[in-house]
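For reference, the chain that follows is the form predicted on its own, supplied as C-alpha coordinates.
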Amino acid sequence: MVYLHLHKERNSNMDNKIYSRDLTFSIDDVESRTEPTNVLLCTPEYFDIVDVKNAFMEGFQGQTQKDEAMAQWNSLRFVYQNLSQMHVIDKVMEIPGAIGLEDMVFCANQTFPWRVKDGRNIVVMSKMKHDSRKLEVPYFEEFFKGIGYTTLHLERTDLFEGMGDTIAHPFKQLLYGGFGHRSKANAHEELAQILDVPVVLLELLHPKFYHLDTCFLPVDTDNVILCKEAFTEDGLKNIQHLFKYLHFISEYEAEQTFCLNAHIPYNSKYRHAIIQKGSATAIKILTDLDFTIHETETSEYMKSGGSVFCMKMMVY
(Lines of atoms letter the chains of each structure in order from A and count residues from 1; the text may use other names and numbers.)
(Lines give C-alpha, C1' and ligand atoms only; values in the text may rest on other atoms or scores of the structure.)
Protein backbone atom coordinates (compact mmCIF):
# COMPACT_ATOMS: atom_id res chain seq x y z
CA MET A 1 0.00 0.00 0.00
CA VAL A 2 1.26 3.47 -0.88
CA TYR A 3 0.03 6.85 0.31
CA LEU A 4 1.09 9.89 -1.66
CA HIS A 5 0.48 13.61 -1.40
CA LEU A 6 1.66 15.00 -4.73
CA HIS A 7 1.66 18.03 -7.01
CA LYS A 8 -0.58 18.26 -10.06
CA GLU A 9 1.81 20.61 -11.78
CA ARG A 10 4.62 18.06 -11.75
CA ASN A 11 2.88 15.26 -13.64
CA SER A 12 -0.65 14.42 -14.68
CA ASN A 13 -0.32 11.12 -12.81
CA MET A 14 0.46 12.92 -9.55
CA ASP A 15 -2.90 14.32 -8.56
CA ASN A 16 -3.08 14.45 -4.77
CA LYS A 17 -4.51 10.94 -4.46
CA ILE A 18 -3.80 8.04 -2.18
CA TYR A 19 -2.17 5.32 -4.25
CA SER A 20 -2.07 1.60 -3.57
CA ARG A 21 0.37 -0.93 -4.99
CA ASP A 22 1.32 0.20 -8.48
CA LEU A 23 3.09 3.55 -8.70
CA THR A 24 2.20 5.76 -11.65
CA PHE A 25 5.25 8.05 -11.53
CA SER A 26 9.00 7.66 -11.83
CA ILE A 27 11.75 9.10 -9.67
CA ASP A 28 12.46 11.60 -12.46
CA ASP A 29 9.01 13.13 -11.83
CA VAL A 30 9.94 13.97 -8.23
CA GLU A 31 11.37 17.39 -7.36
CA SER A 32 14.95 17.75 -6.16
CA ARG A 33 15.93 18.56 -2.58
CA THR A 34 18.93 19.86 -0.63
CA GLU A 35 20.29 17.42 1.96
CA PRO A 36 21.01 18.45 5.58
CA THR A 37 24.69 18.88 6.42
CA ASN A 38 24.96 18.82 10.24
CA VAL A 39 25.11 15.75 12.48
CA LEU A 40 23.38 15.60 15.86
CA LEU A 41 24.50 13.10 18.50
CA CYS A 42 23.16 12.45 22.00
CA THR A 43 25.70 11.74 24.74
CA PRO A 44 25.49 8.17 26.14
CA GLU A 45 26.31 8.53 29.83
CA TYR A 46 22.90 7.09 30.82
CA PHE A 47 22.72 4.42 28.14
CA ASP A 48 21.65 1.03 29.48
CA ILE A 49 19.41 -1.94 28.74
CA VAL A 50 16.77 -2.19 31.43
CA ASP A 51 13.91 -3.92 29.60
CA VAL A 52 13.02 -5.54 26.26
CA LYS A 53 11.66 -3.18 23.61
CA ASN A 54 12.76 -5.20 20.59
CA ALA A 55 13.94 -8.70 19.73
CA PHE A 56 17.64 -7.79 19.97
CA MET A 57 17.39 -6.74 23.63
CA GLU A 58 16.25 -10.14 24.90
CA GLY A 59 18.74 -11.48 27.44
CA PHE A 60 20.84 -8.31 27.58
CA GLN A 61 19.12 -6.51 30.46
CA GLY A 62 21.81 -5.32 32.85
CA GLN A 63 24.55 -6.51 30.47
CA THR A 64 25.71 -3.10 29.22
CA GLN A 65 29.45 -2.51 29.45
CA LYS A 66 29.30 1.20 30.25
CA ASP A 67 32.98 2.02 29.64
CA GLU A 68 32.95 0.18 26.33
CA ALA A 69 29.71 1.90 25.28
CA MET A 70 31.26 5.31 26.00
CA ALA A 71 34.42 4.39 24.08
CA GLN A 72 32.38 3.25 21.07
CA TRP A 73 30.33 6.43 21.09
CA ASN A 74 33.48 8.56 21.29
CA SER A 75 34.91 6.67 18.32
CA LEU A 76 31.78 7.35 16.30
CA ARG A 77 31.91 11.04 17.24
CA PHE A 78 35.56 11.10 16.15
CA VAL A 79 34.57 9.75 12.71
CA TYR A 80 32.06 12.57 12.32
CA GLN A 81 34.57 15.16 13.52
CA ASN A 82 37.01 13.95 10.88
CA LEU A 83 34.30 14.10 8.22
CA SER A 84 33.63 17.68 9.28
CA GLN A 85 37.30 18.55 8.81
CA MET A 86 37.09 16.94 5.35
CA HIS A 87 34.00 19.08 4.53
CA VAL A 88 31.82 16.00 4.02
CA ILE A 89 29.53 17.39 6.73
CA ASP A 90 29.44 20.75 8.47
CA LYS A 91 29.01 20.77 12.24
CA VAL A 92 28.84 17.96 14.80
CA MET A 93 26.17 18.95 17.30
CA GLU A 94 25.37 17.32 20.64
CA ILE A 95 22.45 17.09 23.02
CA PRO A 96 23.16 15.77 26.54
CA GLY A 97 21.53 12.53 27.59
CA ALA A 98 19.09 12.68 30.51
CA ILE A 99 19.13 10.55 33.63
CA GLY A 100 16.63 7.71 33.50
CA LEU A 101 16.31 7.88 29.69
CA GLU A 102 18.54 4.98 28.75
CA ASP A 103 17.56 4.91 25.04
CA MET A 104 17.91 8.64 24.37
CA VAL A 105 21.28 8.03 22.68
CA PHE A 106 19.35 6.66 19.68
CA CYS A 107 18.56 10.14 18.44
CA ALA A 108 17.16 9.14 15.04
CA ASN A 109 13.84 8.24 16.66
CA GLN A 110 12.42 11.21 18.57
CA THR A 111 11.92 13.58 15.61
CA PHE A 112 11.73 14.02 11.86
CA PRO A 113 13.45 17.26 10.72
CA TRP A 114 12.71 18.62 7.25
CA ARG A 115 13.22 21.74 5.15
CA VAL A 116 9.98 22.68 3.43
CA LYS A 117 9.92 24.16 -0.04
CA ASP A 118 9.74 27.79 1.13
CA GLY A 119 13.05 27.29 2.98
CA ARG A 120 11.74 26.99 6.54
CA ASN A 121 13.13 24.30 8.84
CA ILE A 122 10.45 22.30 10.61
CA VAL A 123 10.59 19.23 12.81
CA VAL A 124 7.78 16.74 13.38
CA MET A 125 7.86 15.29 16.88
CA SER A 126 7.57 11.55 17.39
CA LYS A 127 4.90 9.61 19.24
CA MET A 128 6.96 6.79 20.69
CA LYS A 129 5.57 3.34 21.39
CA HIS A 130 7.22 2.81 24.77
CA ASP A 131 6.44 5.02 27.76
CA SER A 132 10.06 5.58 28.77
CA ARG A 133 10.93 6.78 25.27
CA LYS A 134 8.02 9.24 25.20
CA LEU A 135 9.90 11.17 27.88
CA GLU A 136 12.83 11.76 25.49
CA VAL A 137 10.81 13.78 22.99
CA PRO A 138 10.54 17.09 24.92
CA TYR A 139 14.34 17.33 25.21
CA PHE A 140 14.64 17.18 21.43
CA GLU A 141 11.75 19.57 20.92
CA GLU A 142 13.55 22.11 23.09
CA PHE A 143 16.80 21.55 21.19
CA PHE A 144 15.21 22.13 17.79
CA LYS A 145 13.37 25.22 18.98
CA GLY A 146 16.73 26.54 20.16
CA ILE A 147 18.21 26.32 16.66
CA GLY A 148 15.24 27.97 14.99
CA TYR A 149 13.05 25.06 13.91
CA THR A 150 9.26 25.18 13.95
CA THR A 151 8.02 22.15 15.88
CA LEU A 152 4.91 20.25 14.81
CA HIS A 153 2.91 17.40 16.34
CA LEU A 154 0.90 14.75 14.53
CA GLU A 155 -2.75 14.65 15.53
CA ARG A 156 -4.21 11.59 13.83
CA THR A 157 -1.89 8.84 15.05
CA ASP A 158 -0.52 7.44 18.28
CA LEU A 159 2.62 5.83 16.83
CA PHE A 160 5.37 7.55 14.86
CA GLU A 161 9.08 7.02 15.51
CA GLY A 162 10.73 9.72 13.44
CA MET A 163 13.63 8.96 11.15
CA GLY A 164 13.75 5.40 12.41
CA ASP A 165 10.76 4.75 10.16
CA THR A 166 10.92 7.70 7.74
CA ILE A 167 13.79 7.76 5.25
CA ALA A 168 14.18 10.21 2.40
CA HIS A 169 15.13 9.31 -1.14
CA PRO A 170 18.56 10.94 -1.53
CA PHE A 171 18.36 14.43 -3.06
CA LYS A 172 14.63 14.04 -3.79
CA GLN A 173 11.34 15.32 -2.34
CA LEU A 174 10.23 11.76 -1.59
CA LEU A 175 9.96 9.81 1.65
CA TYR A 176 9.69 6.13 2.47
CA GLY A 177 7.57 5.35 5.51
CA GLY A 178 7.96 2.08 7.38
CA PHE A 179 4.98 0.86 9.37
CA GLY A 180 3.81 -2.20 11.24
CA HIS A 181 5.91 -2.29 14.42
CA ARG A 182 6.73 1.20 15.75
CA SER A 183 4.89 3.57 13.40
CA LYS A 184 1.43 3.46 11.89
CA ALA A 185 0.49 4.02 8.28
CA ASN A 186 -1.79 6.95 9.15
CA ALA A 187 1.22 8.77 10.66
CA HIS A 188 2.89 8.82 7.27
CA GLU A 189 -0.30 9.88 5.56
CA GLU A 190 -0.53 12.88 7.88
CA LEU A 191 3.19 13.56 7.44
CA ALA A 192 2.72 13.71 3.66
CA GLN A 193 0.02 16.35 4.09
CA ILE A 194 1.99 18.42 6.61
CA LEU A 195 5.21 18.44 4.58
CA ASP A 196 3.54 18.51 1.16
CA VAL A 197 5.80 15.68 0.06
CA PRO A 198 5.08 12.17 -1.30
CA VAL A 199 5.46 9.24 1.07
CA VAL A 200 5.76 5.65 -0.12
CA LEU A 201 4.54 3.26 2.56
CA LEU A 202 6.56 0.10 3.20
CA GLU A 203 5.02 -2.46 5.51
CA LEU A 204 7.59 -4.18 7.74
CA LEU A 205 6.96 -7.87 8.39
CA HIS A 206 9.97 -9.26 10.26
CA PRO A 207 10.23 -8.70 14.07
CA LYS A 208 14.00 -8.15 13.85
CA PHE A 209 13.44 -5.33 11.33
CA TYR A 210 11.22 -3.29 13.60
CA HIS A 211 12.31 0.06 12.10
CA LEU A 212 12.82 0.86 8.43
CA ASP A 213 16.39 1.95 9.14
CA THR A 214 17.33 -1.62 10.10
CA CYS A 215 16.59 -3.07 6.65
CA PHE A 216 16.66 -0.28 4.03
CA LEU A 217 19.70 1.83 3.10
CA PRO A 218 19.38 4.25 0.17
CA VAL A 219 22.91 4.76 -1.14
CA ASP A 220 22.30 7.50 -3.71
CA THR A 221 19.54 8.49 -6.12
CA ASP A 222 19.93 5.26 -8.12
CA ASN A 223 21.10 2.61 -5.63
CA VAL A 224 19.62 1.04 -2.50
CA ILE A 225 20.81 -1.80 -0.26
CA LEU A 226 18.11 -3.78 1.53
CA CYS A 227 17.02 -7.07 3.06
CA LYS A 228 14.11 -8.41 1.02
CA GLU A 229 12.79 -10.57 3.88
CA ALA A 230 11.72 -7.39 5.69
CA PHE A 231 9.18 -6.32 3.05
CA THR A 232 5.98 -7.36 1.36
CA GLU A 233 5.92 -8.23 -2.32
CA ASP A 234 4.22 -4.90 -3.07
CA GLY A 235 6.82 -3.03 -1.06
CA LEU A 236 9.68 -4.63 -2.95
CA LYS A 237 7.95 -3.87 -6.25
CA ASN A 238 7.65 -0.19 -5.37
CA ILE A 239 11.26 0.04 -4.22
CA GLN A 240 12.34 -1.53 -7.49
CA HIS A 241 10.21 0.98 -9.39
CA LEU A 242 11.96 3.96 -7.77
CA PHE A 243 15.59 2.79 -7.65
CA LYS A 244 17.55 1.68 -10.71
CA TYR A 245 19.68 -0.79 -8.79
CA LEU A 246 18.73 -2.95 -5.81
CA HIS A 247 21.51 -4.65 -3.83
CA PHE A 248 20.39 -7.39 -1.45
CA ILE A 249 21.85 -8.34 1.94
CA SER A 250 21.01 -11.71 3.49
CA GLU A 251 18.72 -11.79 6.48
CA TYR A 252 21.54 -13.29 8.55
CA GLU A 253 24.07 -10.58 7.70
CA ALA A 254 21.55 -7.78 8.21
CA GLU A 255 20.69 -9.12 11.68
CA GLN A 256 24.22 -9.96 12.78
CA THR A 257 26.09 -6.88 11.56
CA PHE A 258 23.42 -4.14 11.43
CA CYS A 259 24.98 -3.18 8.11
CA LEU A 260 21.73 -1.66 6.85
CA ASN A 261 21.80 0.67 9.85
CA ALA A 262 24.88 2.29 8.35
CA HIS A 263 24.92 6.02 7.68
CA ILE A 264 25.69 7.76 4.41
CA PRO A 265 26.00 11.55 4.77
CA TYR A 266 24.64 12.47 1.34
CA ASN A 267 26.95 14.88 -0.40
CA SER A 268 27.06 15.68 -4.11
CA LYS A 269 30.87 15.82 -4.05
CA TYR A 270 32.02 13.21 -1.52
CA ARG A 271 30.98 9.58 -1.03
CA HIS A 272 31.53 8.30 2.50
CA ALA A 273 29.78 5.62 4.55
CA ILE A 274 29.98 4.88 8.29
CA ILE A 275 29.21 1.26 9.07
CA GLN A 276 29.52 -1.34 11.81
CA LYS A 277 32.59 -3.53 11.46
CA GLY A 278 32.26 -6.96 9.89
CA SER A 279 29.71 -6.64 7.09
CA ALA A 280 31.62 -8.06 4.15
CA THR A 281 28.79 -7.93 1.62
CA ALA A 282 27.61 -4.38 2.35
CA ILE A 283 31.17 -3.04 2.47
CA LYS A 284 31.95 -4.63 -0.90
CA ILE A 285 28.80 -3.12 -2.43
CA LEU A 286 29.69 0.33 -1.11
CA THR A 287 33.33 0.03 -2.13
CA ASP A 288 32.30 -1.00 -5.64
CA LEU A 289 30.15 2.15 -5.72
CA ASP A 290 33.24 4.26 -4.94
CA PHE A 291 32.51 4.96 -1.29
CA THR A 292 35.17 5.54 1.31
CA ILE A 293 34.30 3.22 4.19
CA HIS A 294 34.61 4.14 7.87
CA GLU A 295 34.18 0.99 9.94
CA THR A 296 33.34 1.53 13.57
CA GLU A 297 32.38 -0.65 16.53
CA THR A 298 28.86 -0.31 17.94
CA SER A 299 28.42 -3.76 19.51
CA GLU A 300 27.20 -2.39 22.86
CA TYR A 301 24.44 -0.47 21.08
CA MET A 302 23.58 -3.42 18.85
CA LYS A 303 22.55 -5.27 22.02
CA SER A 304 19.83 -2.63 22.27
CA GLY A 305 18.81 -2.95 18.61
CA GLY A 306 20.66 -0.01 17.05
CA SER A 307 23.87 0.99 15.34
CA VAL A 308 25.26 3.98 13.46
CA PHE A 309 22.11 5.29 11.75
CA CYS A 310 20.11 5.08 14.99
CA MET A 311 22.77 7.02 16.90
CA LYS A 312 22.66 10.20 14.83
CA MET A 313 20.28 12.70 13.27
CA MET A 314 21.01 14.83 10.23
CA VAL A 315 20.04 18.46 10.81
CA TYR A 316 19.65 21.50 8.54
Second form
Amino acid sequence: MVYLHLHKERNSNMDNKIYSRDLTFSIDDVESRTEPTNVLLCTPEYFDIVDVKNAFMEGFQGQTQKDEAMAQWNSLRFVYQNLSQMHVIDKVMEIPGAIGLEDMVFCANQTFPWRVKDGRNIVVMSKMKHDSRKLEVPYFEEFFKGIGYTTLHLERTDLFEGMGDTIAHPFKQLLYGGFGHRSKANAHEELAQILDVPVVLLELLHPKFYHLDTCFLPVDTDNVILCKEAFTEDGLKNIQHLFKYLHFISEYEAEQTFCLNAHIPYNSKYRHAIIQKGSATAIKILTDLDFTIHETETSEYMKSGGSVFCMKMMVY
Ligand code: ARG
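Please give the corresponding structure for the form predicted together with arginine (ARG), as opposed to the form predicted on its own shown earlier.
Up next: the whole complex, starting with the chain shown before.
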Protein backbone atom coordinates (compact mmCIF):
# COMPACT_ATOMS: atom_id res chain seq x y z
CA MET A 1 0.00 0.00 0.00
CA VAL A 2 1.27 3.46 -0.87
CA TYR A 3 0.59 5.41 2.27
CA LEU A 4 0.56 9.10 1.83
CA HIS A 5 3.07 10.83 4.00
CA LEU A 6 1.15 13.74 5.23
CA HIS A 7 2.08 16.65 7.32
CA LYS A 8 0.21 16.21 10.59
CA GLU A 9 -1.19 19.09 12.50
CA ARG A 10 -3.84 17.71 14.73
CA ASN A 11 -5.78 18.64 17.72
CA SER A 12 -4.46 16.71 20.67
CA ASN A 13 -7.76 15.01 21.44
CA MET A 14 -8.25 13.78 17.89
CA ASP A 15 -6.57 10.96 16.16
CA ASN A 16 -7.07 10.09 12.53
CA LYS A 17 -8.65 6.78 13.22
CA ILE A 18 -12.05 5.26 13.22
CA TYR A 19 -14.62 5.83 15.91
CA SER A 20 -17.60 3.64 16.59
CA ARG A 21 -18.59 4.80 20.08
CA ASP A 22 -17.64 7.11 22.92
CA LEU A 23 -16.35 9.99 20.85
CA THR A 24 -13.51 11.82 22.51
CA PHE A 25 -13.79 15.02 20.47
CA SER A 26 -16.44 17.55 19.58
CA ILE A 27 -17.14 19.05 16.16
CA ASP A 28 -15.35 22.26 17.14
CA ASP A 29 -12.13 20.27 17.53
CA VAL A 30 -12.31 19.17 13.90
CA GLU A 31 -10.31 21.13 11.31
CA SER A 32 -12.14 22.94 8.52
CA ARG A 33 -12.19 21.78 4.94
CA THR A 34 -13.01 23.21 1.52
CA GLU A 35 -15.84 21.46 -0.31
CA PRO A 36 -15.49 20.15 -3.88
CA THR A 37 -17.23 22.37 -6.43
CA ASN A 38 -17.59 20.35 -9.65
CA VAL A 39 -20.30 17.84 -10.48
CA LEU A 40 -19.63 14.67 -12.46
CA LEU A 41 -22.52 12.85 -14.16
CA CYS A 42 -22.53 9.59 -16.11
CA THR A 43 -24.74 9.38 -19.22
CA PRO A 44 -27.60 6.86 -18.89
CA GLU A 45 -27.98 5.32 -22.38
CA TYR A 46 -27.24 1.82 -21.01
CA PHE A 47 -29.15 2.20 -17.73
CA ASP A 48 -31.35 -0.84 -17.07
CA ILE A 49 -32.54 -3.20 -14.36
CA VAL A 50 -31.33 -6.71 -15.09
CA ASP A 51 -31.06 -8.24 -11.62
CA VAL A 52 -31.83 -7.49 -7.96
CA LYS A 53 -28.86 -5.79 -6.28
CA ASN A 54 -30.93 -4.15 -3.57
CA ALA A 55 -34.44 -4.48 -2.10
CA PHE A 56 -35.86 -1.65 -4.22
CA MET A 57 -35.09 -3.47 -7.48
CA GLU A 58 -37.35 -6.41 -6.65
CA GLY A 59 -39.97 -6.85 -9.42
CA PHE A 60 -38.48 -4.18 -11.68
CA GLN A 61 -36.27 -6.33 -13.93
CA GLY A 62 -36.88 -5.23 -17.51
CA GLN A 63 -39.27 -2.51 -16.28
CA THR A 64 -37.29 0.63 -17.03
CA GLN A 65 -38.72 3.07 -19.54
CA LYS A 66 -35.70 4.10 -21.54
CA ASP A 67 -37.06 7.37 -22.94
CA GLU A 68 -38.37 8.46 -19.58
CA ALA A 69 -35.05 7.60 -17.89
CA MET A 70 -33.19 9.68 -20.49
CA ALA A 71 -35.61 12.60 -20.05
CA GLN A 72 -35.22 12.50 -16.24
CA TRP A 73 -31.45 12.42 -16.49
CA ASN A 74 -31.49 15.37 -18.93
CA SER A 75 -33.63 17.36 -16.49
CA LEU A 76 -31.19 16.62 -13.69
CA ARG A 77 -28.30 17.74 -15.87
CA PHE A 78 -30.23 20.91 -16.69
CA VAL A 79 -30.63 21.69 -12.96
CA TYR A 80 -26.85 21.36 -12.51
CA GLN A 81 -26.14 23.48 -15.59
CA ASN A 82 -28.33 26.22 -14.11
CA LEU A 83 -26.61 25.91 -10.73
CA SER A 84 -23.32 26.30 -12.55
CA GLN A 85 -24.51 29.51 -14.21
CA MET A 86 -25.58 30.77 -10.79
CA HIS A 87 -22.07 29.91 -9.42
CA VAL A 88 -23.49 27.50 -6.85
CA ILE A 89 -21.23 24.88 -8.44
CA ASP A 90 -18.39 25.26 -10.97
CA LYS A 91 -18.33 22.81 -13.87
CA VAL A 92 -20.68 20.00 -14.87
CA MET A 93 -18.53 17.15 -16.17
CA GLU A 94 -19.67 13.96 -17.90
CA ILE A 95 -18.38 10.47 -18.36
CA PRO A 96 -20.07 8.31 -21.02
CA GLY A 97 -21.92 5.23 -19.78
CA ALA A 98 -20.57 1.91 -21.08
CA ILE A 99 -22.51 -0.82 -22.83
CA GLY A 100 -23.51 -3.68 -20.51
CA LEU A 101 -22.89 -1.63 -17.35
CA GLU A 102 -26.48 -0.97 -16.39
CA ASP A 103 -25.74 0.73 -13.05
CA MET A 104 -22.88 2.97 -14.15
CA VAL A 105 -25.15 6.03 -14.11
CA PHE A 106 -24.99 5.84 -10.29
CA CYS A 107 -21.62 7.53 -10.22
CA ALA A 108 -21.51 8.17 -6.46
CA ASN A 109 -20.40 4.59 -5.94
CA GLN A 110 -17.25 3.75 -7.92
CA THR A 111 -14.89 6.16 -6.16
CA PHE A 112 -14.22 8.39 -3.22
CA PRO A 113 -12.41 11.61 -4.19
CA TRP A 114 -10.76 13.63 -1.43
CA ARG A 115 -8.42 16.59 -1.16
CA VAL A 116 -5.78 15.74 1.42
CA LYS A 117 -4.38 18.35 3.75
CA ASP A 118 -1.33 19.14 1.61
CA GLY A 119 -3.68 20.07 -1.26
CA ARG A 120 -3.30 16.96 -3.42
CA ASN A 121 -6.37 15.43 -5.04
CA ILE A 122 -6.66 11.73 -4.25
CA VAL A 123 -9.30 9.28 -5.39
CA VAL A 124 -9.86 5.97 -3.63
CA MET A 125 -11.27 3.33 -5.97
CA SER A 126 -14.23 1.24 -4.81
CA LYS A 127 -14.40 -2.52 -4.35
CA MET A 128 -17.93 -3.08 -5.56
CA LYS A 129 -20.06 -5.91 -4.24
CA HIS A 130 -21.61 -6.95 -7.57
CA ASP A 131 -19.63 -8.34 -10.49
CA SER A 132 -21.13 -6.12 -13.17
CA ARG A 133 -20.47 -3.05 -11.04
CA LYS A 134 -16.79 -4.01 -10.53
CA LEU A 135 -16.36 -3.39 -14.27
CA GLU A 136 -17.46 0.25 -13.89
CA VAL A 137 -14.53 1.19 -11.67
CA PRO A 138 -11.72 1.33 -14.30
CA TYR A 139 -13.67 3.89 -16.36
CA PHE A 140 -13.70 6.22 -13.36
CA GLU A 141 -10.06 5.51 -12.60
CA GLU A 142 -9.16 6.68 -16.11
CA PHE A 143 -11.35 9.75 -15.74
CA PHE A 144 -9.74 10.82 -12.46
CA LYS A 145 -6.21 10.16 -13.75
CA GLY A 146 -7.09 12.37 -16.71
CA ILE A 147 -7.87 15.30 -14.41
CA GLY A 148 -4.70 14.87 -12.38
CA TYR A 149 -5.81 12.80 -9.40
CA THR A 150 -3.62 10.25 -7.65
CA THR A 151 -5.58 6.98 -7.58
CA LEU A 152 -5.40 4.60 -4.63
CA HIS A 153 -6.72 1.06 -4.17
CA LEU A 154 -7.72 -0.36 -0.81
CA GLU A 155 -5.87 -3.56 0.06
CA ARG A 156 -7.35 -4.71 3.32
CA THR A 157 -11.01 -4.97 2.36
CA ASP A 158 -13.15 -6.55 -0.31
CA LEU A 159 -16.13 -4.19 0.02
CA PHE A 160 -16.20 -0.43 -0.38
CA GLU A 161 -18.75 1.55 -2.40
CA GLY A 162 -17.26 5.03 -2.43
CA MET A 163 -19.39 8.06 -1.71
CA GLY A 164 -22.48 5.87 -1.40
CA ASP A 165 -21.21 4.89 2.03
CA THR A 166 -18.69 7.61 2.84
CA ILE A 167 -20.13 11.02 3.53
CA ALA A 168 -18.19 13.99 4.85
CA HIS A 169 -19.30 16.32 7.61
CA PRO A 170 -19.96 19.56 5.66
CA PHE A 171 -16.92 21.87 5.72
CA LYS A 172 -15.04 19.62 8.18
CA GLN A 173 -12.17 17.11 8.04
CA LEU A 174 -14.40 14.30 9.21
CA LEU A 175 -16.04 11.36 7.47
CA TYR A 176 -19.01 9.13 8.27
CA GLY A 177 -18.54 5.56 7.11
CA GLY A 178 -21.62 3.40 6.57
CA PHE A 179 -21.02 -0.33 6.72
CA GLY A 180 -22.98 -3.58 6.79
CA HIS A 181 -24.33 -3.93 3.26
CA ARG A 182 -22.04 -2.59 0.55
CA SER A 183 -18.95 -1.54 2.50
CA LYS A 184 -17.08 -3.12 5.37
CA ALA A 185 -15.82 -1.38 8.49
CA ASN A 186 -12.25 -2.34 7.59
CA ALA A 187 -12.58 -0.30 4.37
CA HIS A 188 -13.19 2.82 6.42
CA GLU A 189 -10.35 1.92 8.75
CA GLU A 190 -7.97 1.82 5.80
CA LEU A 191 -9.50 4.98 4.36
CA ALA A 192 -8.91 6.85 7.63
CA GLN A 193 -5.28 5.85 7.48
CA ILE A 194 -4.54 6.58 3.86
CA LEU A 195 -6.42 9.88 3.76
CA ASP A 196 -5.35 10.93 7.25
CA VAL A 197 -8.87 11.79 8.35
CA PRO A 198 -11.02 10.48 11.21
CA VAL A 199 -14.00 8.30 10.26
CA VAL A 200 -17.07 7.82 12.42
CA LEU A 201 -18.49 4.37 11.69
CA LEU A 202 -22.23 3.98 11.26
CA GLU A 203 -23.57 0.45 11.06
CA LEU A 204 -26.47 -0.03 8.65
CA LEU A 205 -28.82 -2.92 9.41
CA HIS A 206 -32.12 -2.05 7.71
CA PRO A 207 -32.45 -3.83 4.31
CA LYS A 208 -33.81 -0.74 2.53
CA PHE A 209 -31.06 1.57 3.78
CA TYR A 210 -28.24 -0.29 2.09
CA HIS A 211 -26.01 2.73 1.45
CA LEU A 212 -25.43 5.56 3.92
CA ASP A 213 -26.69 8.02 1.31
CA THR A 214 -30.21 6.52 1.50
CA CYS A 215 -30.74 7.52 5.14
CA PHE A 216 -28.36 10.33 6.15
CA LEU A 217 -28.33 13.84 4.69
CA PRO A 218 -25.99 16.37 6.32
CA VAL A 219 -27.39 19.81 5.55
CA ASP A 220 -24.66 22.05 6.93
CA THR A 221 -22.19 21.94 9.82
CA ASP A 222 -25.00 22.02 12.41
CA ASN A 223 -27.97 20.27 10.79
CA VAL A 224 -28.59 16.75 9.54
CA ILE A 225 -31.74 15.05 8.23
CA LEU A 226 -31.94 11.32 8.83
CA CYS A 227 -34.08 8.24 9.31
CA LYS A 228 -33.42 6.86 12.77
CA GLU A 229 -34.60 3.33 11.92
CA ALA A 230 -31.52 2.97 9.71
CA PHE A 231 -29.04 3.30 12.58
CA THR A 232 -27.95 1.52 15.74
CA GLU A 233 -28.14 3.17 19.15
CA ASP A 234 -24.39 3.86 19.13
CA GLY A 235 -24.60 5.31 15.63
CA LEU A 236 -27.41 7.67 16.57
CA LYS A 237 -25.57 8.75 19.70
CA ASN A 238 -22.53 9.69 17.66
CA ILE A 239 -24.58 11.62 15.10
CA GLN A 240 -26.26 13.45 17.97
CA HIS A 241 -22.87 14.28 19.45
CA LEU A 242 -21.56 15.81 16.21
CA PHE A 243 -24.58 17.70 14.82
CA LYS A 244 -26.41 20.36 16.81
CA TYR A 245 -29.80 19.68 15.22
CA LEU A 246 -31.19 16.36 14.06
CA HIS A 247 -34.31 16.36 11.84
CA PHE A 248 -36.05 13.03 11.47
CA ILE A 249 -37.82 11.58 8.44
CA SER A 250 -40.08 8.56 8.80
CA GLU A 251 -39.00 5.22 7.45
CA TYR A 252 -41.99 5.30 5.09
CA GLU A 253 -41.11 8.67 3.58
CA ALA A 254 -37.41 7.90 3.30
CA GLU A 255 -38.20 4.69 1.38
CA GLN A 256 -41.01 6.09 -0.75
CA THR A 257 -39.45 9.38 -1.82
CA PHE A 258 -35.70 8.79 -1.50
CA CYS A 259 -35.64 12.27 0.07
CA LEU A 260 -32.47 11.53 2.07
CA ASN A 261 -30.76 10.84 -1.24
CA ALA A 262 -31.11 14.54 -2.07
CA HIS A 263 -28.00 16.47 -3.01
CA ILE A 264 -26.80 19.63 -1.33
CA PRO A 265 -23.84 21.18 -3.18
CA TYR A 266 -22.26 22.68 -0.05
CA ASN A 267 -21.37 26.28 -0.63
CA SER A 268 -20.72 28.90 2.03
CA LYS A 269 -22.70 31.54 0.08
CA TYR A 270 -25.64 29.71 -1.50
CA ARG A 271 -28.07 27.17 -0.08
CA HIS A 272 -29.56 24.93 -2.76
CA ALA A 273 -30.91 21.38 -2.61
CA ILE A 274 -31.80 19.03 -5.47
CA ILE A 275 -34.38 16.52 -4.33
CA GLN A 276 -36.89 13.99 -5.65
CA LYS A 277 -40.31 15.53 -6.39
CA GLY A 278 -42.92 15.31 -3.66
CA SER A 279 -40.63 14.75 -0.66
CA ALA A 280 -42.94 16.90 1.50
CA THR A 281 -41.35 16.66 4.96
CA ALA A 282 -37.76 16.98 3.79
CA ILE A 283 -38.67 19.92 1.54
CA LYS A 284 -40.35 21.67 4.47
CA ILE A 285 -37.28 21.13 6.69
CA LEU A 286 -34.93 22.42 3.98
CA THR A 287 -37.15 25.39 3.17
CA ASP A 288 -37.25 26.35 6.86
CA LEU A 289 -33.46 26.19 6.81
CA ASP A 290 -33.43 28.74 3.95
CA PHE A 291 -32.71 26.40 1.07
CA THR A 292 -33.85 26.93 -2.50
CA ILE A 293 -35.36 23.63 -3.60
CA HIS A 294 -34.99 22.03 -7.04
CA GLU A 295 -37.58 19.27 -7.19
CA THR A 296 -36.53 16.73 -9.79
CA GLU A 297 -38.22 13.54 -11.00
CA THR A 298 -36.00 10.46 -10.65
CA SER A 299 -38.69 7.73 -10.53
CA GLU A 300 -36.99 5.54 -13.18
CA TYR A 301 -33.81 5.46 -11.10
CA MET A 302 -35.66 4.93 -7.82
CA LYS A 303 -36.78 1.55 -9.24
CA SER A 304 -33.09 0.69 -9.19
CA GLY A 305 -32.60 1.97 -5.64
CA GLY A 306 -31.13 5.39 -6.34
CA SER A 307 -32.00 9.05 -6.74
CA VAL A 308 -30.18 12.38 -7.02
CA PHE A 309 -27.28 11.85 -4.61
CA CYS A 310 -26.28 8.55 -6.26
CA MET A 311 -26.46 10.02 -9.75
CA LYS A 312 -23.57 12.44 -9.35
CA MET A 313 -20.08 12.66 -7.90
CA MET A 314 -18.61 15.80 -6.39
CA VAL A 315 -15.14 16.46 -7.75
CA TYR A 316 -12.42 18.89 -6.65
N1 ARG B 1 -28.84 -0.33 -8.60
C2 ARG B 1 -27.73 0.29 -7.97
C3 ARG B 1 -27.08 -0.70 -6.99
O4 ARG B 1 -27.78 -1.43 -6.36
C5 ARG B 1 -28.16 1.53 -7.25
C6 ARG B 1 -27.06 2.30 -6.60
C7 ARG B 1 -27.54 3.52 -5.91
N8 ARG B 1 -26.48 4.26 -5.35
C9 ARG B 1 -26.46 4.82 -4.12
N10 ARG B 1 -25.41 5.53 -3.80
N11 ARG B 1 -27.38 4.62 -3.23
O12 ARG B 1 -25.89 -0.76 -6.86
